[in-house]
Amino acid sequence: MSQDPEHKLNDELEVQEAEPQLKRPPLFKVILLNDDFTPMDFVVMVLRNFFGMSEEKATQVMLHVHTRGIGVCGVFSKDVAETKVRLVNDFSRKHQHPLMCTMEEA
């Protein structure tokens, strides 16, 4: 007994599943900018407070961003990267210094 092509061809359709397209969501760096009116003090108080880095840490940080007018704090999703961007400008003229945080997709 032949059986009807189309219905052959909806029966292979109804088995096929599609695999999921997952995609990772884009990194961002996180990036502070040289001034020369910071204190280094205060810069390595915002590495350590906002980002998590130890002493040691942050003071590395702060001085690749004294020496090379940019350094990198960090890589997060684009909801942190922009949340902390925000942090640290707003505290930075909150406590009156011209601190620049930006950040780039990774």
Ligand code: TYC
Given for the second form:
Amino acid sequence: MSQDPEHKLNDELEVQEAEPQLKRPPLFKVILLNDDFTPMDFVVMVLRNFFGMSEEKATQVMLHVHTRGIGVCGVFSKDVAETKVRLVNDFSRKHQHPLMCTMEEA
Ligand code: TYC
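Please supply the coordinates for the form predicted together with L-tyrosinamide (TYC), as a counterpart to the form predicted on its own shown previously.
Time for the whole complex; same chain goes first.
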């Protein structure tokens, strides 16, 4: 048997265990901001079309944003949140409304 430390037998090898993979991927809140110009109907339409809300839920969220200044449209993975923010902002600009959608880590 070799005495060379580089050639240990298998049962003598030290094995470093992998760190447990416990971290879940971060989630992001997609947020709508109030402004004085975007029509309420347009905001309700955005919430229905981009966030799958019912008319009732969309109206409730729109009124929350209108009165409180800010509100959450939903919580998503980073990729999905980024895409929703971009689609909503592009859609608002296309219709010449200043509606602002943004995101923050949940
Ligand atoms: N404040 C707007 C108005 O009075 C309505 C509005 C609601 C705009 C929510 C943006 O995210 C918003 N027409």
